[in-house]
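A single chain comes next, written as structure tokens; it is the form predicted alone.
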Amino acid sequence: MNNYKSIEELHEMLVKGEITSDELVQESLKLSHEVQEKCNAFVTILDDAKGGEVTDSLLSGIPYGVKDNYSTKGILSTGSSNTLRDYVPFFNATAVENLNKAGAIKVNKTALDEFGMGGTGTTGHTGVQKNPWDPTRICAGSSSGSAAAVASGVYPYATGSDTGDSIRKPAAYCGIVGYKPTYGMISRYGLFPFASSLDTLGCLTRNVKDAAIVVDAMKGIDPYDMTSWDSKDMHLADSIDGNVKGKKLCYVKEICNIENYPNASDELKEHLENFHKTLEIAKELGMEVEEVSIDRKLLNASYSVYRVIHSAEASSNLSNLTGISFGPRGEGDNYIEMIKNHRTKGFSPLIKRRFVIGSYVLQKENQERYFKNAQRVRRLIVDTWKDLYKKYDAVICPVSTGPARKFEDLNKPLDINTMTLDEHLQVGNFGGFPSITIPNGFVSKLPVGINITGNCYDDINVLNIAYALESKMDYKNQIAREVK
């Protein structure tokens, strides 16, 4: 399949004419209905998709698929809600804007759990998407249909949006690459809303490379966003070389040793051995690494202080769906009826507990004990880690506990003892901080990975120590291929 190649490689396939781009487009389609029998990873499927003029720049010509909360102009938009299940917008997303302006070619909307709130791939108003690698188990979320789509090798990237660990676990879970790049350097004007101090736009690729070109056609600053900021002197893809001799590296000993999980499972002792092998291939290339310790208080406060911080910033951000002003009519003989009946129809379980949770930290009562709160310990994680990146380039760590879990797990209590492992991505929108997350083995057959997160503005070091590992491991350009 010519999709499964990297963008480098389809790009000078085109030029020299050994392949066109309707060619390119057409067999993208057919991958789509493949994979949407199998994945449901789609809510839109672009039949109508024509290709496009192949010019110098790399993603010209080329498919790729849009998660369903970018807004995209005259094509059905819905962020995987009922509440926006028959909403086309009349203007792009910026970054899909500057995808436009690059000559790419969208192929179809990749579902997500319902507004990007949820880990799971499970509470999209289409259903849940399924991982290619094991239909038994979960791709996480949100950016599910995304990295279901990559993994199988529909096209070369898909965007997505991370606001926990929304691209980069389900691209380690889908065995492909996930960035999350420094906040504010893709605009999120056109980006449905979740939680806006922690929003990020990124994309995810089958390697570091093609993530560094996404990005520089998406990133840019923009007039309609006053977070973003000017990258134009920062070019990500051409200034990757591989040369990582004497940068330093950390890993927090309280996250990625064995000896603080009493009760590991043989699935979690695999999955921590890979990433000790992973250390060792990094000092290998030059590379300094060095554990380091956090309190383990501050590190398990993170979950509730996301939870926190982030069903306030949905409850506010998403007050505006209505039924009223646009969306599927709410019933009742009044305006307060027709809200009630809209937002209760509307919107899945997950996200009524997230609305209440954020109601209720923001009232005037609460606020003190849970908001306010919750922002001050977010200072101190973030200031903890801006204290790492005085002394070390970057930290690495697994991400999550091992492979994807089954759905017939989802429902099993939270073991508190694994949690911060599980969560620890969410550091990464905390402070704002580029993130990446490369495959780095197999655990029951099935992908897992490490993510390797850095200050910011520091995304070009981020890439490149990424690039570097990948560059000496056998996990680059995977495709999914269903484990028996």
Contents of the next structure:
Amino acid sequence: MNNYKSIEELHEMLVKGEITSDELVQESLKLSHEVQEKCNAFVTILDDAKGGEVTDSLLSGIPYGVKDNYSTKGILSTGSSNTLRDYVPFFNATAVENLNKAGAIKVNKTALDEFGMGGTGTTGHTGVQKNPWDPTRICAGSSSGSAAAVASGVYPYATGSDTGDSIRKPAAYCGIVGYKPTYGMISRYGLFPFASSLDTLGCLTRNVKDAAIVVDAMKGIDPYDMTSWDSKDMHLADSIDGNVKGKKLCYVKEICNIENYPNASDELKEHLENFHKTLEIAKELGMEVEEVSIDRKLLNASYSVYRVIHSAEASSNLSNLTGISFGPRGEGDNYIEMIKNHRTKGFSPLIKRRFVIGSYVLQKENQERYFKNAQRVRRLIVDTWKDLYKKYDAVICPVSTGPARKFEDLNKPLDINTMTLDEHLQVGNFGGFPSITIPNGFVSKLPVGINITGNCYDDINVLNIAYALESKMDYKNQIAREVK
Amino acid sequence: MGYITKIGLEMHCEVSETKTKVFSSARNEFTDVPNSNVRPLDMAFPGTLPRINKEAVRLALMASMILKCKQPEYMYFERKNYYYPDLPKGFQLTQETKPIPVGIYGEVEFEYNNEIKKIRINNVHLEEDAASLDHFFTTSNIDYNRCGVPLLELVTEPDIHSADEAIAFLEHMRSIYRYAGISEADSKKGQIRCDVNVSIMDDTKDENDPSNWGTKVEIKNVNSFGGVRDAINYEIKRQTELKESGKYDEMLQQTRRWDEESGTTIYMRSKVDAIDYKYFVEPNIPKYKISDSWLEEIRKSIPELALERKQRYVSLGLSEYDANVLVKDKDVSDYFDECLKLGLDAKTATNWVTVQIVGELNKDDSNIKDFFITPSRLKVILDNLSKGILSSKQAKEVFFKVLESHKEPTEFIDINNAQISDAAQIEEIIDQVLARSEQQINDYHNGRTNLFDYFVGQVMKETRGKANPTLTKEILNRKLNN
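Form predicted alone done, so how does the form predicted together with the partner chain look?
What follows is the entire complex, opening with the chain shown before.
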């Protein structure tokens, strides 16, 4: 399987003529159908995709997948929502436009939790995404389709978007790399918004270098996004050398240590032990690793802060979905009934719940208590992390409580005791920090991951630390194999 | 006992003088062709983002300065969330008073009944206009051309006391917007729309104590100056009647709608049912610092406003009245300034502009910008007048011929048709006239002095009106009376 290879390997093969772009694309399409059957990873498979010209660009002629909340010109873009089930945009997201310029070849649009709101890959309008390692388990979300496809080797990379952990958590559950760069490095123009102050584009790959190569192509200041910034002097892939001697990492005691979780499951114990083993590898690489302590109250507030802010922004961001100028027109005798009908039929219950919360926290009488306070606590959390970055190059943490959860366990209430472990990745979105997840082993034969998060604009450092750790572990370029 | 009326205005004026809309690159242009100036953002396609038009911000800050407001250190926009078919995003980008908009706490002075009135400005803010809707029997059409057009909203304190005063204020503001190059401020194009707050209070009480004020009634969407006048007068009458019948105290603070057809205000909702717009800061527009140097640059670029122009005209020797006529309409004043630039005599130009030209414009309510006789064409006519090639009467004839035919004035100015100003030539003609008028000369000398005009008339007849009248009268006088 050629698409199992890394981007650099594929590029070399293409340049040498050992394979053609068209062959790669055809293979990728064939795999797409297989993975669709198994995991239900795609909203659209672009069967008429053709190979492209091979140039100096590393991505030229190589197939990839686009998360379906990216606007793609002339191609169905649903956000995995019934409200846009037949929406065909007439413009490309800037990131897609940039990948087009790099010669990359789209072969499918990947499924997600409706509009990126959800962490399970179960709320999209085309059904649930199953984990390629174990179809009884979730991929996590919202970049569920992208994670399943990349882990299955459909292509070397797919795009993702990350508002809380939507790239980084599915990457961990699927045993691959998920990279969310600094906020504004990649233009958000053409990304269907969820929570604008948190939304970040990024990618899912099977190794760190590939993630750097892909974001190198996606990024750039964009006149259409006022929050984008100029990174033309940052060459991510070229700046990675694996030399991390003297770099300083820290981990947060209240998140990472087993004594915080008196009723820990065996999986959680194994996961945290494995995390501490990875810290030893970091030390072997010449990095300093220190334990830090953060006020538990602040950590516990993270989940609520995230809920309040994203629900508020989402309730407003998705108000454009009225079915009036695009999307299926609702029925009714007047515009209020038409809008109501469209939105009632179109959105899943999960989203509706967020709209209700969002409206509630924005109401005049509640705004100070909920929305404004959430913003204040967000600032406190970000300042706390910025303080860490004065002393440390990055914060390293385990992702989630272990391997992917089973579908049948989704109805169980969240364990309040392990919530900080499940929800700390949101800090990366609060601060707009660059953040990457890489696989660091197996628990119950299923992949688990760690996360490395650094200061804004310090993407190269973050990537380099991840690259060095990856090179000392055995999980680089791994392809999902179904485990029983 | 009588009542004091307290009126506050919310005046929305489209900023028409930017090339593009306030957050999208679609053209900001009034057009009859619906949906021709639309970019993806204007229809709120998923993934579109606003980008601020710096020129719109510049003009808004300029308005803020003219209104003597305080300008903000940082610029923010906020979302005002509500559902309506003319609002594709489901929210309007606007500015609330916290954090501060382009301007807060200013004042405006203007002339009303030969007195200087002062109105306090609570705030002025920049926002985006909504699309326009046309309602038919069973369908409604949406025109997105207007969606995203920059809009300045000005909120006054309730310092206005009558409908006429409100109109004088609005006219003054319109003049400011036009002179500053911010907007055409044309209510016929729907560029000006007002919400009017009216309340009445007993005139025995102290107006400066807000606790004495009456119950505020807000009237929404009054779209013409005439409508503002009628709505205020209607509302004063309605509220006075409630007072007289003892029902005023039962009236709730409320929002009403002006119904032009019936000439009445109609109840919409009470304050308790006020819409919660759930404002929050737009995350897609990073707050940005407004530098002092930019503010200084804007301050220096404020054009000469009406009052300053008027003073300049008076200093040129024009009467207060003429100066007022000239500055009333900025386009007329611009025309006049162009005449001055071309070197025309100020008083002569004033007469032609205020009498002939404004007279013509009033006939069909047309704009001087479209007037065929441009300042340079007027100059051709007036130069020939001053050289004596045209008489005043001929100049006027040429003026009307040019206007009618849309041809150049030179086409109608024949050097051979020029006035006869040669004394010898005129004397010769006078001699011929006198030679055949023995009877009339006798009558003249016997006291019928009004026959003098008969002789002038005969000379004019002979010369087909071209004889210089002053010279003709002079020579005739000498011949008849010596």
